[in-house]
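A single chain comes next, written as structure tokens; it is the form predicted alone.
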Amino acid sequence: MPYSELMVAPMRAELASVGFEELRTAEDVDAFMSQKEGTALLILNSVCGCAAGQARPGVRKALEHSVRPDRLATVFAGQDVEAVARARGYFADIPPSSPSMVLLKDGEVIYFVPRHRIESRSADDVAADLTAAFDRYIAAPTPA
């Protein structure tokens, strides 16, 4: 059973306040994923401590970097069940993990940060991983 929306609202707002689009339905996910051109960061949010202490703060810090994805979106595990299931269906070869982060380029997964690379690290470490991925996959020219 999902947590009370009153409890989850601040957790949603933490990402929405820095420009993340909330994908609350399967249709929202399909619409976001149908936009193939460019880069996108999809965050699978969660109520857990590592989402609060490392994932969301790390993402917010990473977005201060000069290189960042074109589009930002989030789904909330345990809350928006159909949206999360649909999102995970787009990268079904990756085991479910929340929180987690998916970097896409032209509709393809190019970088994935699972929970085990979030929960035992600091928000600064998470931000450093993301900014390195932004530099590597977004700023670098695509090989011909």
Contents of the next structure:
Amino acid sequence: MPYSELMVAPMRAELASVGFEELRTAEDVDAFMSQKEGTALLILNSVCGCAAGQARPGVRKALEHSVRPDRLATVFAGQDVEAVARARGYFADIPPSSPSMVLLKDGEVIYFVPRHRIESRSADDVAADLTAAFDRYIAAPTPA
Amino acid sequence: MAPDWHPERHELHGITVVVDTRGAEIYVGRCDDMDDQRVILLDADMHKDGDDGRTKSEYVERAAQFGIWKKFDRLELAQSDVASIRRLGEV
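Could you switch over to the form predicted together with the partner chain, since the one displayed so far is the form predicted alone?
Let us now look at the entire complex, which starts with that chain.
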């Protein structure tokens, strides 16, 4: 059963405020996934403590990096049930995990961060994982 | 480190762990609690050495990369059968 939107709203805002598009319906997910060109980061947000303590702060910090994905989107596990099911359908080989993070390039999954690589680590560790993936899979930073 | 949301539980509460046994079975699941008698896992998977052509370590390597497909909502394992417990995130 979904939590009260009153409680969840700040958890949504934490990602929306740094540019994440919220995918609330299956149609939103389809529209996002249909744009295959370039790179995208999809966050499966959740109400759990590791999303609050590590995942969202880690993502926000990672996005301060010089290399970052072209597009940012999020679905909320346990809240936007239809959207989450549709998103997971695009990654059918990957077991369900929330919170988790999917980095896409030209529509293909190139990097995945499951919950177990978030839950017992710091936000800085999560950010370091993501920025390393940005550097490795997206592009080298442009010299100043 | 993660804040301790449930201080009454074992320190691995809420953490995805690999529980290797003295036998052929190895388990991955979210630790709910443990004491000197038992380990309780939630949303857990079990692999037997050699099943699907994979050793225990090959199974764990795959689990560390992508996670697991849960087969059990809850499992209670006897500590006497357990050879080791480690965090999947540290594999």
